Structures are given as C-alpha cells and as structure tokens.
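Single chain ahead, by itself, as structure tokens, in the form predicted alone.
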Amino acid sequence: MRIAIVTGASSGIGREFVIQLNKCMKTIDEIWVIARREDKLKDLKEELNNIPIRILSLDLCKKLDIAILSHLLLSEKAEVRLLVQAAGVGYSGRFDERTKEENEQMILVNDAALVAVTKVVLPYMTNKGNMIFMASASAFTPQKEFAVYAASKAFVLSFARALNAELKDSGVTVTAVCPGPVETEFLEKCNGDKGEKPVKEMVKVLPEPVVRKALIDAKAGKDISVYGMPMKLVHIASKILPSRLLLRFM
C-alpha cells in the first residue's frame, strides 16, 4: 500500500498539508492522519473525498503508540511516499514565566517525537519518497522569550539536514520548512492572552502558500524551504549578523 502520512494533522499547517495532498497527491493509495484529537481528525476526513483518508487517534510522545505505528506499518506492508510532521507546541514568554512540564512538552513533541516517528518510518520511505519536518524561522537564531521553543526548532533544521546528507544515495529526501508567523491555531495558543506582537503581527501570512512551498522545494530534493521574502531575509541575516545582535531585534 502506498501512503502518505501526516502528524499533528488535526489544524494548522498540518490539516492543510492533507487538504492539499488529497488534491494533488496522484501515487498514493491513502493518507494516514496522526494527532491525538480524534474528533478533529473525524471532520478533516468528512471534508476530502479524492483519496481515502485513515485516521489514527496517536500520541507521539507515548512509546506504545509509537509502537501502534510501526505494528500498522509493518502489518499493511505500507510504502511512504510522503512523511509530513507537522505536530508542534510552543509557549511564548520568559523561561523562568513557564512551567516545568510546558518547557519539557516542547521538547517532547517538537523534537524527541519527531525523532521517534522518523525511525520508525524511515524503513519503509520509498525511493524517491520526501520527509517533510516543520521547523521554523525561530531556528535561525536564539530568541528571548522564545528561547525553548526557538531551541527546539533549531534541533529540528539541524536533524533535518543532516538526515537529507545522509540519505543522499538512498533517493529519500529531507526538507525543514521554516515559516514565520503562520495564521494558525497553534499561533493563538503559543501567543495565549499576550497577543502576536506588532513586527509579527506585520509578517504573518496564511497556511496555504507556505505549504504549497514546501512541497515544491520537497519534490526538488531541498533541504530547506522558507516562505516569503522577511523571512528570507532573516535566513540571510542570521548567517551573516552576531546572534547578540539579532537577539536585540527578534
């Protein structure tokens, strides 16, 4: 069976991903949704009718539904075209403002999941199949009142770009989408009563073109793919800019 497979596909980024897989993903016999609220995930699939939808009701942080995955994949003989994770969390604010166990579930499912679900899959990706890894502009550089979340992504890029070097002879690619401030869900729970701040506010775009994006630079083997010129240009800058500098701005 070929597949594709998206996490945290219940909102955001993640439900537009197989909104437009369902369109324009030919190859493919299903797409397997991932996220823990399955009633979301029950709607996505009312909505989309071109290619079969599975829903898997999973945590990604907890081994045994880890375990559920592998178990799925090995039982229905899958090839994975596509892998999108898009699952995240993030909170805004000082380190010293947030919990232990906020600090702690950023790096859970930003990081330890992604990596987790990468080893489980990666034996069966097809040649030629893509990994797509949400990261974002935050990996760049280090931010203050960001600075777990902003860590957390940072892994994720690095892991990225190193796993794409790595598979170079296998024909999968790896590509780590890094968006700014993205018109989504998660961008109202990150920001909670605080609101988006004003420079943010001005460079936050919708869902739709940032991943149409990232499948294109996917499909084109890029390890890398940023949407939008001010982001760009921030790519730019923390290559060339001290971080003590940036971190004055960001």
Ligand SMILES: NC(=O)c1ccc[n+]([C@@H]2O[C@H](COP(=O)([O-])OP(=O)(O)OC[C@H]3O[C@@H](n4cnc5c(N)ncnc54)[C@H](OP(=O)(O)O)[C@@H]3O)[C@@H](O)[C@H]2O)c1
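Take the two forms, find the largest set of C-alpha atoms that superpose within 1.5 Å, and that set is the rigid core. Residue numbers count along the first chain shown, from 1. Remember, predicted model here, so these are calculated numbers, not experimental data. First, how it differs from the form predicted in complex with the named molecule.
- The Cα shift for Arg161 between these two forms, taken after rigid core superposition, is smaller than 2 angstroms.
- Once the rigid core is used as the reference frame, the Cα position of Asn103 differs between these two forms by less than 2 Å.
- Superposed on the core, the two forms barely differ at Ser75: its CA moves less than 2 Å between these two forms.
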Second form
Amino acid sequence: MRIAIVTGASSGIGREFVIQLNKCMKTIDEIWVIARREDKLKDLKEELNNIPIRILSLDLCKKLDIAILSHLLLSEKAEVRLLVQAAGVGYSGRFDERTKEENEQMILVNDAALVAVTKVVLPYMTNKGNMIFMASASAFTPQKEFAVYAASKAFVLSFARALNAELKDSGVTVTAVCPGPVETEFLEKCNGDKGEKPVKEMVKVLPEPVVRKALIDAKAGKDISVYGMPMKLVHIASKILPSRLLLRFM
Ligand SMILES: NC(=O)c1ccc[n+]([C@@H]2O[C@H](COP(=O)([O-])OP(=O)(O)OC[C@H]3O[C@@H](n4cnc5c(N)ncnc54)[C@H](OP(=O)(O)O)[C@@H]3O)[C@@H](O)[C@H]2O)c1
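Taking the form predicted alone as the starting point, write out the structure of the form predicted in complex with the named molecule.
Okay, now the whole complex, with that chain kicking things off.
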C-alpha cells in the first residue's frame, strides 16, 4: 500500500498539508494522519473525499505509540512516499519563567519524537520518497525569550540537512521547512495572554502558501524551504552577521 504520513494533522500547518495532499497526490492509496486529538482528525477526514484518510490517534512522546505506528507499517506492508512531520510545540518567555515540563515537552515533541518517527518510517521508503520536517526561522539564530524552542528547531534543521546528505543516492530527500510566524493555534498556545510581538504580527502569514512552497521545494529535492521575503532576509542575515548582534534584534 502506497501512503503519505502527516504528523500534527489535527491543526494548523499539518492539517493544511493533508488538505493540499488530498488534492494533488494522485499516486497514493491512503493518507495516515497523526495527532492526539481524535475528534479534530475525524473532522478533517469528513471534510476530504479524494484520498482515503486513516486516523491514528497517537501521542508521539510515548514509546508505545511509536511502536503502534511501527507495527502498522509492517502489517500493512506500507510503501511510504511522503512523510510530513508537523507535530510541534513552543512556549515563549524567559527560560526561568517556563516550567521544567514545558521545556522538556518542546525537546520531546520537536526533536526526540521527530527522530523516533524518522527511524521507524525510513525503512518503508523503499521506492524513492520525500520527508518534510517542520523546523522554523527560529532555527537560524539563537533567540532570547524563545531559547529552548529556537534550539529545538536548530536541531531539526541540522538533522534534516545531514540526513538529506546521507540519503543522497537513495532517492529519499529531506526538506526542513523554516517559516516565520504562521497564523495557527500554535501562536496562541505559545504566547498565552501576552499576544504576538508587533514585529512578528507584521510578518505573520497563512499556512496555505508555506505548505504549497514546502511541497514544491521537497519535490525539487531542496534541503531547506523558506517562504517569504522577510524570512529569506533573516536567513541571509543569520549567515553574515555575528550571533551577538542578531541576539539583540531577534
Ligand atoms: N505557527 C507558527 O508560527 C510556526 C512557525 C514556524 C514553525 N512552526 C512549526 O510548525 C509545526 C506545526 O505548527 P502549527 O503552527 O501547525 O501548530 P499547531 O496548530 O499548534 O499544531 C501542532 C500539531 O502538533 C500536534 N502535537 C503536539 N504534541 C503532540 C504529541 N505529543 N503527539 C502527537 N501530536 C502532537 C498537535 O496535535 P494534538 O494536540 O491533537 O496532539 C497539532 O496537530 C510545529 O513544529 C511548529 O513548531 C510553526
């Protein structure tokens, strides 16, 4: 069975990936959608009627749930054509204001779970394929009051690029997607009552064009996808300016 897998499919960017794949991916038999909130995944499934959707209500921080995914891939003799990893969490604020659990959750979901899912899925990408990892423009430079999140996304960017190079001759590509602020539930959860900083509010975009560009860049085998001029400029600045200076402005 030829499949696409999307984690973080219950909202925001992951959900948008499923909607766009449902329209454009003609060569797959099923899209497997993963998140904890089953009701949201059911709502999504009801909206779409092109490609069959399989709901997997899993907590990717739980080893048992990763094992369930692994078992299912084996029992269905899956051939994974596309893996999108959009599950993620972020909490802004000074490091000493965030709880131990919040800090751990960012590393567990954004990094440990992403690596675990990659390890389980890769053996099933036997006939070429694309992996898309949601990193962030926060990966480009350390960020005050977003320290753990930015570091967790620097991990994703570094991992994606190294894996893409390792898999060069295998037909499997890995693309790290690095948007700035995107209008989703994420921003609300991230900032709580404080709201978004005005400069981030100004450069905020919708999920739709970010996902469209990510799919085009993945198909072209690019190891990084950056949507929009403001984030492209941040990317360039991160390569030429010293971290000390960037830390003052970011
Ligand atoms: N929005 C932005 O401004 C922005 C900018 C740059 C990068 N990103 C990155 O893009 C990705 C998607 O973000 P988004 O904006 O779409 O956020 P979102 O709307 O909050 O979606 C996050 C998704 O992750 C899932 N998730 C969280 N913890 C999980 C767990 N333990 N197991 C399984 N699924 C889990 C959530 O589903 P359940 O709660 O149902 O489990 C949800 O579907 C994230 O990696 C984020 O860091 C976002």
